[in-house]
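Only one chain comes next, encoded as structure tokens, the form predicted alone.
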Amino acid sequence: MKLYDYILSPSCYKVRLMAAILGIKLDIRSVDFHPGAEHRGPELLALNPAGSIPILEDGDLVLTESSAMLAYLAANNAPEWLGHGSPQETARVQQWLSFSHRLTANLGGARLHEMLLRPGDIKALQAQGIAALRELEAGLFERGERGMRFLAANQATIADIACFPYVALAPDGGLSLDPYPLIRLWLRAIRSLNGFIEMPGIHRLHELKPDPLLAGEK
């Protein structure tokens, strides 16, 4: 299994991170996304004409949108990350990866007009990101009165790692998660999970700041 991949995109990280969590093996294809725009050459869009990466191949598969990538490694390997299959579980998942490609256009947007310039109105796209950021703290907190840790269910499923990296490298589009106690108890959550793997700028639990809801106790 190929996975054409760039060390610093969040959408390969994502999948990256779910292949390490389930214990897959990936041939991985370092892409040269910046500067050198490999993406957009004719062997890539052979493969994907959107001229987006990830890129996985399975054999005669090939999977172009990230969200798809996690829910086929999923299902081939461990189903339950998909869900329990109740009606309403599978529409909890499908909700946050839907929610998941918002990340990706106002997060992701601000992230890379910061780290690469990209062109950008960065004063929208940190005002989305921000309403996304709250949207998040909202859903949280109430899965949390359902006594829920994660976003759809009572454990992990796709629908956390697929908003997990844009959420976590927020801050590199100049947005501060301080004002959000819950989103960092559950990127927590997410860090602590067996099979975690770093990319820059997302460290190891041991590397974070103190719990939110214990740093003011002394």
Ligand SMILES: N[C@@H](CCC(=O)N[C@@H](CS)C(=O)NCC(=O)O)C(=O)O
Given for the second form:
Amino acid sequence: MKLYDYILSPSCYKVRLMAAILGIKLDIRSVDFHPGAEHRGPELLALNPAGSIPILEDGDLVLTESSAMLAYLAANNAPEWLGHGSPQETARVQQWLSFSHRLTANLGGARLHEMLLRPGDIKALQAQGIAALRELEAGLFERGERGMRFLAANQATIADIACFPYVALAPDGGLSLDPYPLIRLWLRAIRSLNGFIEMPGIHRLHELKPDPLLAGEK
Ligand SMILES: N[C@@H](CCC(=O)N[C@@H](CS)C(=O)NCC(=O)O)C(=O)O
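Given the form predicted alone, state the structure of the form predicted in complex with the named molecule.
Next comes the full complex, and the chain you just saw is listed first.
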């Protein structure tokens, strides 16, 4: 399975992360997203006329939306990551997958503006990003009231993986996560999943490792 990938792309990282958690090996084809804009060149536009990455190829199948890629990897390897099939869970997964695309636009847009100097109204993007973070915080509160740690179910689903990268990288777009304790707990829960991998800017859960100074005292 071949992934057209850029190391600093949160959307590509979603697919790498899901594959790593499920133990699936990807054949990575690096794309010169910046500064080369290779994703808008003829070879990649022929695969994805929308001019975005990631792109996932598996034999004749070409997928160009990260949510579809997450669903494909899960359906083939670990269907429990799609939710457990109740109408409510199925709907919640879809709800948060749609939400994840809003995050790409607002938090992702702010990040592109701040990191790659893309044109755009940074104040408007940040205001939309804050509204989305508040919506997520409220959603996690509601989930917590029902005893759930994750967005759509008691276990992580593709919805969590879809939302995780842009939220974790919100500070790159100038948005602090300090005001959102439930979001920070949820990020921590995802970072502690078996098979979790890093991307630049998103690290493993160092906090869970024993403090070297305290460990020395024992
Ligand atoms: N809806 C797409 C969006 C992916 C997306 O926005 N990818 C960014 C890279 S993180 C991209 O290729 N943007 C095109 C550009 O900024 O020129 C998906 O979820 O796969």
